[in-house]
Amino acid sequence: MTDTALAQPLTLPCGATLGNRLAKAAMTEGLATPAGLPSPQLERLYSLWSDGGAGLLLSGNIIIDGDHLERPGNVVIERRPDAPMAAALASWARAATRRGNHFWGQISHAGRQTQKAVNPRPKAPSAVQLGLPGGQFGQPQAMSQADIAQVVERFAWCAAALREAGFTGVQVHAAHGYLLSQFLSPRSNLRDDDYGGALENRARLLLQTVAAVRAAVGTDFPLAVKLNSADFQKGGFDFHDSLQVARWLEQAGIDLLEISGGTYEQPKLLGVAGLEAEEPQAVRASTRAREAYFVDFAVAMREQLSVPLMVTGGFRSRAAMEQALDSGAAVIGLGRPMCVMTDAPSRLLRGAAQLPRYEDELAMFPPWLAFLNRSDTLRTLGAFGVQYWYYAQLDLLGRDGRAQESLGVFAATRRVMRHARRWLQQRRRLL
């Protein structure tokens, strides 16, 4: 193993220790059974990642409400687990920790970012429809206070179930435009009760959720939060809001704060442009290596926070990762490279200087059809088509144990969409 800051252990406020500073970031897998149980395919995928050398693996979205899936194929824990679910969760946890690494479950609710095929009238903070072309998302309905209370309860149930099953931590997903993020944003939260208006009200659901999860798992169990540095939309959740919420989360006793950004409408997390101009944020560019999306926000937060920070999004070079650690980040998250190169952390720890950027070679439309990108709908389809290529790689890893770099974007998109249709049909028959 080469001499690198990436290899250093990290002790969290709760007392748990990560073996190194590299994490497999949360990526939606779509490999659960139609009943929402972890599958053998998920176990195979996470076994590969456990062998890959990261100190921490984060699961993709584990959904607390089966009517509000992030995508077909999510693991769903919406009540206290029965025996089959408990056994499947325990088997998944064993596979994902077999090399002694941590495995944390990312707990989430999609809110208005639930596809219409799953739920045409999803619940959300307010009845503000997602501003994307194509009609994939329905008109949401505003949540009642009873709905909100149930969300808090289900987050806590899910966290307790994961600890019981052998997961070594949990992450509350409050980024990327999902439900908790929707409450934080003044664009999607138009409420005039205790959960809307001033930032302290918009953050109330997140802070209540964190408190309930902490009560459910205890003080010695890692509790992380994923938070947008900004939504990058005019009139949305901005960096000043994010910094204040981060202070409140630190006071609430979280163990790790992951800094990300963007929503479906402004998919900064995918490294692509949204349908509206990106709203600039009052954060200075302080890094020399500009490959990572959110390092500058972590640097600015580090000046005012003591909670360990994780940064994910865009990292490919070991130099940039080491620089981010030197600038104040505590953990580096790797996403897309691990959809193909499952041992990317081990390679970096052994001295690899660079990871591949597969998306540079991917395009929904060949150059001679580039004019199609003038259409908002087709440009959005192209961005998500590249994302579907990565989804297809996870499916291949889970089913066959091997990625397929030669797979085309169109073929990958067809594969993912066909699987989603079949999964939903089977789920409807079960329910």
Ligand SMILES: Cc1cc2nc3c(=O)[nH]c(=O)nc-3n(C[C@H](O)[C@H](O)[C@H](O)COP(=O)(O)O)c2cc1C
Second form
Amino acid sequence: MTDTALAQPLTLPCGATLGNRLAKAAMTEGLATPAGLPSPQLERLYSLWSDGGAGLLLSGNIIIDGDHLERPGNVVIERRPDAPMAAALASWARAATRRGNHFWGQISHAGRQTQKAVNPRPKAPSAVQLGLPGGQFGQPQAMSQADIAQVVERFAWCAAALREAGFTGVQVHAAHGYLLSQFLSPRSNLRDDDYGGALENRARLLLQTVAAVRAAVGTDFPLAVKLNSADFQKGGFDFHDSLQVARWLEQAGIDLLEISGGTYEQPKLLGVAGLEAEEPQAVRASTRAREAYFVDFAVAMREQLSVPLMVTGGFRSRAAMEQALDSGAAVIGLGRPMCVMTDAPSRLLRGAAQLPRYEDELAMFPPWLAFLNRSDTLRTLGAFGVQYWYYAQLDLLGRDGRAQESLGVFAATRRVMRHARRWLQQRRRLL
Ligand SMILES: Cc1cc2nc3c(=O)[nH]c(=O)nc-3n(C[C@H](O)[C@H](O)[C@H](O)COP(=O)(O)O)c2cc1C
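After the form predicted alone, can we look at the form predicted in complex with the named molecule?
Up next: the whole complex, starting with the chain shown before.
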């Protein structure tokens, strides 16, 4: 092990300790059974990651409402678990913690970002449809106050179930344009009740959820939130809002705040340009932000907050990770490199200077067809295709224990779409 700040343990406000500063970021796996239960494939995938050296593994989206999947293949916990669900969750948690690392469940509801194939009329803060070409997302309907109360209750049930099953923490997903993030944004939340309008109201559902989850898991259990530094859209949730929400979350006693950014409409979380121009934010920009997309936001938050911060997005060099720790981040999140190189954290801790940036080599269309990117629909499809390449790697790791770097983007897209269709058909037959 080399002498690196990445190897330092971190004790969180609740008293739990992470073994080092590297976390596998949440990545939706698509490997649940059609009933929404964790599967042996999920266990294989997380055993590999547990062996990979990260102090913390975050699960992909675990969904609290089967009508609002983030994608086909999500783990779904809608109610207090029955015996098969409890056993499957416990088995998953055992596999994912076999090297003594932490394993936290990310809890989520997709809201209007639910695909049409799952639900053509998803519930959302308001009836504002996603502005994406391709017709993949339906026309949402505004939630009633009873719907909102049910969301809070289900987040808490889910968190309690995860603790009971042996997960060592939970994360409330309030970023990337999913339901809680939709409530935060004045573009997707046009409500005129207690949950819309002023930031205090737009943040109410998130803060109620965090309070209910804390009550469900107790004060000695890690509770994290993933929050956008900004949505990077005109008239959207901006950095000023994010800083204020972060202050409220700190007061609510969370243990770790993960900073990301963007939505399906503006996929800044992946460093990908959206169809609209990116809305600049009032934060001092450094050259480091070219590699680590949100590091400047973390630095600006650090000046005002004491809650431990995790920063995710773009990190590939050990130097950038160490610099981020040096300027006040507590944990570094790693996503895409972990889809192929499952032991990336061990390698960094042993002295590796650089992780691969697979996405630089990937494209839906070969260079001689790149003119197709001039069409908004095809360009969006191409961006989804690159994302599907990563989905396919997770699928391969879960099923065969090995990634396949040589897989083409087109073949990966077909594979992921075929699995998704089959999973949905089986789920419909089951329910
Ligand atoms: C295949 C894949 C699946 C993802 N699924 C999730 C998810 O379930 N929840 C989440 O918060 N972010 C998700 N993300 C975003 C990652 O957590 C992370 O923020 C993003 O990949 C940027 O980090 P990176 O540059 O290290 O990949 C996903 C990203 C990828 C590539």
